[in-house]
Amino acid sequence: MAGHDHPFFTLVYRAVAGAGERAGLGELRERALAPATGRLLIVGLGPGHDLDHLPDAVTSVIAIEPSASMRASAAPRIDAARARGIDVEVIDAFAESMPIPDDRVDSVLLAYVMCTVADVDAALAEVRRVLRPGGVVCVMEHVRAPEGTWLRRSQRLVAPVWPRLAGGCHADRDTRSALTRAGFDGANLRDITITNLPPVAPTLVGTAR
């Protein structure tokens, strides 16, 4: 879907996620991914990385990733993952319209990726429908920082630039309402602050059932 891709942000955004896993979020990928089980559906691929944490549970992926370039620079974590023995199908898809039927997979993953969606509350609604009954939601997602704090006052101070600047991420979404919003219990959801880059420095950790 060439309207969603944007291949400069891709080459940047592949560079950041690189850095990021050797600077621990590999390890938090992993936490996140290791209650994943049976068919994992991947929301926003990006570049990859998320493949190479699948714990052994996980037996087959169907990851939504509708820019073509980050499609591209996932190709060789998508082959090697293939090489491991797990069937991966990438699809060319909007989270709010992913063309999956009802009750498909046993878990999904949700990691930086409710930040850039168009609507949340329909991409939670397309997550809940797929989602076998009594499956698990993976999460690993940047939010909105708690008010009154130096966080939240410099996400509202760079809200105005930087979905141009990050590919459309919004640094503010409430990720944990919209999940309580969609019928999903955030009882295991934590909240920790993983890096030094203001914006996205408050993260949603754990799994929503």
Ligand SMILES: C[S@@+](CC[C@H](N)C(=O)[O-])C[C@H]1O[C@@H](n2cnc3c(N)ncnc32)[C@H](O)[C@@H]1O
The other form holds:
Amino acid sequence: MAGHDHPFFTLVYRAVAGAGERAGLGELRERALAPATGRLLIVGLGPGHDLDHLPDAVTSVIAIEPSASMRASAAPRIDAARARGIDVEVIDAFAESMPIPDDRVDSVLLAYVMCTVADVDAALAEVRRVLRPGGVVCVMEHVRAPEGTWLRRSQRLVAPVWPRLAGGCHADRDTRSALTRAGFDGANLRDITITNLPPVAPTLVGTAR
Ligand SMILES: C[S@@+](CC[C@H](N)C(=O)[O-])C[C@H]1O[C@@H](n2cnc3c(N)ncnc32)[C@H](O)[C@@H]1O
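What I would like now is the form predicted in complex with the named molecule, since the data block earlier showed the form predicted on its own; can you produce it?
Now the complete complex, all chains and molecules, led by this one.
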């Protein structure tokens, strides 16, 4: 067992993610996932809403999720995806050390997870290892706001307490730079604003290869 669980955060995030779906976040998930094909790795499955937005080109899913309560909350969406004929394997592991062979997957989804992994560089090195050459990383992450903005100031203000309130989330991760450091080309990544909700704005969306 990987040994990471925040049951209270799971309850809160499940409600927030469900409300987000009803408010239109599902469309963003669909847009982020559109380039995914073949065997898809989902890093940090959470309550599993991404499973409801898989493009037809995805044939199977390997999902990494170290939290037992999150895996339990994803159960209905895992069952629904399997009922649609998609093979879904859920693995209790951390992104920093994935029990997956080299070049195993055709695409990877990073959705609201790089804020939470303990070691971003180790996690992205693992993503690079398991993604086949030419594969695509689909990205949908809340990230560090530009310096000098009120959003950035709000991120600084809450930084000492936010990880304890939000299951280990760091609201100011520079995920674009981390992807570049890991050797990915981020030319197709865009900084967008879904809503100016501090401290979890702006959002980085697009693909890295
Ligand atoms: C904020 S939730 C996002 C879930 C989902 N990707 C989504 O978009 O709704 C972050 C998830 O990442 C998981 N997580 C935390 N640390 C992780 C790690 N080191 N490796 C993989 N997953 C991790 C958490 O348990 C949680 O389910």
